[in-house]
Amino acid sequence: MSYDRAITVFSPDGHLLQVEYSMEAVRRGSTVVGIQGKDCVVLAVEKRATAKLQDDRTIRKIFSIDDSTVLAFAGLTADARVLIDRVRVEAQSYRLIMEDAPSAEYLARFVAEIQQKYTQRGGVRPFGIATLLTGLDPPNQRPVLYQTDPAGTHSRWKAQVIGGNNAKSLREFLEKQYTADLDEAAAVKLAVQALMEVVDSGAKTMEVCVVRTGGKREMLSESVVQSTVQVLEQEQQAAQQQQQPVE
């Protein structure tokens, strides 16, 4: 029996193969890095090369959900568009009914619930995306970072990487470099440094968003990102020169 032909059938060793295939779609996607700082969350995304005649402004990996919530994804863009539209409607419905903005935890759980539903019934397939979502934590209005995956799980992180073939090694890099209570400049620097491990063209192939306390968010310009890249490159050159033996 081909256990990968039906979404609702477990293989003898307890796997749902269609869900694992959807996770492979995430690994083939662009790299997304999320860093939680003292009073901000930074989302940095790898921008893949576009066709010469294509307008790269139409290829986005970071989307606003409501006034204070931002979502970045790795995986299939068409799947992400459908999921993002549904969570946007839910955010507005929550605001209309509750007369308050939804928390990041609520929206992350909603995204995960939709993804899980598409792993449990026939006639559908799992969403081929994983997401990093940042929004406000109601008690102190500070931004927090959540991840969801195609299996329908959601969890909170201090720093996380999704997408790309090097996600595991980049996660290990963040485990070594991350420290608590990073300020905004340090968080941006760490996110860009992680992306530099997988991109070759500097700021041209990066997209960086910062969400600050109170829900203020900003898409960093290419010149700002490039200045961070130059600082990191200078630090790398200085470190290499120190390692060279003195004759």
The other form holds:
Amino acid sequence: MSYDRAITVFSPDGHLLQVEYSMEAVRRGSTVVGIQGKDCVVLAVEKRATAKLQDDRTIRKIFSIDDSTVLAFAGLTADARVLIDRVRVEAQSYRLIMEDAPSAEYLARFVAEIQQKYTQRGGVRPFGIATLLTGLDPPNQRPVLYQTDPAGTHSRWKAQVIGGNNAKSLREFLEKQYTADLDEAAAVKLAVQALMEVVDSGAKTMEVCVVRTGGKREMLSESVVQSTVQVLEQEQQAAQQQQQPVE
Amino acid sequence: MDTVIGVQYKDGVIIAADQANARSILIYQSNLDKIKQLTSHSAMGVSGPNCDLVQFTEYISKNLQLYELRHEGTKLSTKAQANFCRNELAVALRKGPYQVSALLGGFDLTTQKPSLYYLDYMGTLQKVPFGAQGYAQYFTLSTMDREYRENLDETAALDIIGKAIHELQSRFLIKQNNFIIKVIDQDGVRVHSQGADPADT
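Show the same protein again, this time as the form predicted together with its partner chain rather than the form predicted alone.
Next comes the full complex, this chain leading.
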């Protein structure tokens, strides 16, 4: 129990407890789903209910890092703001020096390296966030999906969930449902379907962002999300009704 | 040696610059674009040694880009951009100066107004209706002063630029064949015309 005071020490069984605790902080954050489609990546975030007097337009979970790079996080909002600012500066610095856009992998690696650094320095605690970062892959400008975690690892995913208590079961759901080469509509539908497992139904509880080949990105309007939700609800009802008559 | 000319009109700003990249008796290229686009609706025509032109303009444009990304898409006004440039020039002046003189033109979407700013390498900043940098000042300011009036339209402003360029080509010792002219208005920054390098044709 005393191995969680200073971050620099391992516990006798080889655990970095502070890192594991920060992953708990991620679990307490709101859910983010990322899906890689054929020519797009979809990021869908859970919008938790805000206080009545709060202006919810100022609560943002999906951030632009660069012209074609978008990041969503789960965990401590304040920690996210610091990391996002660092990676924004790095993206511009890369553009200034290389006269070229940084790839998604470069930026994901940059975020992960900072997160790792904070697990190996005295007097600091790790960042309590995991990120899903989507950006373009240099050769063909197709969007790709990367994840980083408080331990400082980064990896590429076809579909991934971070944050929320149900991340594990959602990941299993995605493993069953995911197919390669989804078109944009199918990818959005799958992302919304995954989120619907954890949030109250309705477009007001979700925010969906699509990044397309070539770098164009779009925050889907509430009406588009709502119609996807409605289609999924109808399909669910139809599936339930089909099961019932067999008695 | 470099020429940069700018004229503000009712709905925008026009900036023109010569396209020569030369040192001593050698012309390296005749198709250099010395009007760097900073944001979607602003551009800066610059004069000075090539290294400083490139370093300064790229540094400014990337920092302006970073500002927009950091502040969720809020665009800086042209006045703010010009003051940022001036501050960078002033701070660098006593450390490692940028020998860059510029004309910064922009169109503010929020106020729907264009503006033009004169900056020089010592940290001067002045909002002007028209201006010039380099030797061109001696040749063109009088013509522009006579022709300029409030609420010009784009054609009239281009005509003034044309007259200024004509004056240079008649009376300026250094032959500047190619000029690049850019227009900044509500729709952003676009190239109106430019010359080609003889080696390319």
